[in-house]
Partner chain sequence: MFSTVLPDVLIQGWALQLSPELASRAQFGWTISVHIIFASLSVGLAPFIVYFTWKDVRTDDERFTRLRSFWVKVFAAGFVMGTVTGIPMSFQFGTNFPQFAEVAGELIGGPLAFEAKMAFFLEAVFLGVLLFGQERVSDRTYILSSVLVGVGAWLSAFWILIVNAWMQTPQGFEMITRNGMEVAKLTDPLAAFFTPRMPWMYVHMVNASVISVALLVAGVSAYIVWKKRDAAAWNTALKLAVIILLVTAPLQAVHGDAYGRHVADTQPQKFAAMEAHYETGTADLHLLAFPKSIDAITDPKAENLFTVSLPGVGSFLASGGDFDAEVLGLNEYEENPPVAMVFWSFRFMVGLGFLFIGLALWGGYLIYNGRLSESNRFLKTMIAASPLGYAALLTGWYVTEIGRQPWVIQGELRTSEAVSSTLSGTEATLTLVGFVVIYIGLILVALHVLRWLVEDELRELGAKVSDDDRWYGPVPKVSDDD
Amino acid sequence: MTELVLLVDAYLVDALPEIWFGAVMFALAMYVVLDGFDFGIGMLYATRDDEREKETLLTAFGPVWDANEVWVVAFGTMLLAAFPRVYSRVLADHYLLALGFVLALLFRGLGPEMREQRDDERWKRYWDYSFIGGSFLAPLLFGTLAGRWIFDAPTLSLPALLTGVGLVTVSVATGAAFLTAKTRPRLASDLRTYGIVATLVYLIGVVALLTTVVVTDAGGAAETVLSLPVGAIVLLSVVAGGGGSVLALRGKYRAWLVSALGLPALLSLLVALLLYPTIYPPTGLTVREAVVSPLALNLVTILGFPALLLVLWYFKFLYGVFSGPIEGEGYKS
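Isolated structure of the chain on its own, the form predicted together with its partner chain:
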């Protein structure tokens, strides 16, 4: 068992704690990008009255939302596996926000599934409310929680609330981009407007958030915000958002989708930059201080990273099976 003994004393590579910080943030990014457009679809659903259009929206995300949502569990459990103190403090210190978020997810998840079960108008309407309400509240509460975590700010404060609003608007933007790429021209051009407006509000929101952080030095992040990497992310976001909007107006919906999905990815990168090297600002705990012992981390690396690659392959397969625009009734079995 000499190999095992080698695993005990030191990290496989010296930077493993940092790599795991990156892996956890990657899971967060996957969640924000993938379930983000699900939330967006849920919110845009509120703008549809026509039953056939509603069905189209549900069909667009029906086969994938469940798998998308699992990324939040992957994020949570990876955080627990590598940084147990951060996991426990983040959740315990934001008790109502965290449980409110998971209950919002519950209503979002049940809505589409349950409305299909009965051909009854009132039944369908209630589950529509559940779907729309859950799709709006989940990113709002998750974003607010993230804002509190990163900026060590109260719930009812600009940094926390703006983060929540940012997640809501970026979700609408990606949801609209996803739907326009999957649906017929008339519906697409209608949804496009919402997407463009949401993108612009999002960009304004991010600038407002970062300005607030610089002015108040929330979470001691002012210095980071004024650094070059953050500036680059903001610039890239503006390019992706603005450029995407232009592409959308020209009807280049697939290209718009790619640039729109870049927005939540950049947002997650921003979160990582604002946190590092501290991982829980309220206690000043750093990545190195919060990480588990070498054996535990080496083990989750050896078993977990290949699994993560396999998961990415599943997603490629899943999105491959359900690629292309929705025709008529969509992908019914």
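Having gone through the form predicted together with its partner chain, I am curious about the other one (the form predicted alone); can you provide its structure?
The following holds one chain only.
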């Protein structure tokens, strides 16, 4: 029994680089899923003219959107802690996109707060533009940065831009699904159309992106794209997108939400497959080459994983409290 424990312990220690790679990708997935629907709500806000409907959209994600941004901080912190060489290269090589992303988050956050400071139509319209623009630019820039990172491609290349557009469209899809599960039937029926269209555009975009990667062998990823796991992810995405659209048309909005959230989760899994074992394709740096020293890795493991579990517990509690539909100007208790 002691020998078995020692063997398992030795295996886990040896696998820590891969475990931390998985943890970093998990944080990325949580951010893309949770803040993704926040971005989608911000973009769908542009379709509303009625002030009460605008307030309903802001109320829908008001209690959770600040918390959702914790995951981009967790992603950056975990990347820095476990793979500092990758962290420094990502920021150094893509600093304009990273800066633009942070500024987009800033203006998105200022919009809803500042529009409430004056009861003036022009003032509110200005900050609505800030909110909508930030909600559109943040996923576009973040996705484009990811495309450059994964495919070692220029900013204005097809792989980078299609990745950015893909994150925008999947955000609209998840935002619409979240809102339909929270709002009254008339508004939900209107919003689901945007979600279904966004889902279709997203799926077409994924196929176009992967086809482009195969044709151009961007970042040397063609072989991975043609592998069975990637094919399975594409198939599951089609099933989730198509099945979710059917659920939406039948008015089963909570089931649609679950299905829609599967799309960015599968997208994040695709990113993980494309980045392993070469975590930074522009330099050919692998996971085991990029990881910190064993002593430092053991230390961040001891300190980091309990903190991650605590964050997960908090999110379970938060979404449990605000799991119901919107009633009036707040959530139904």
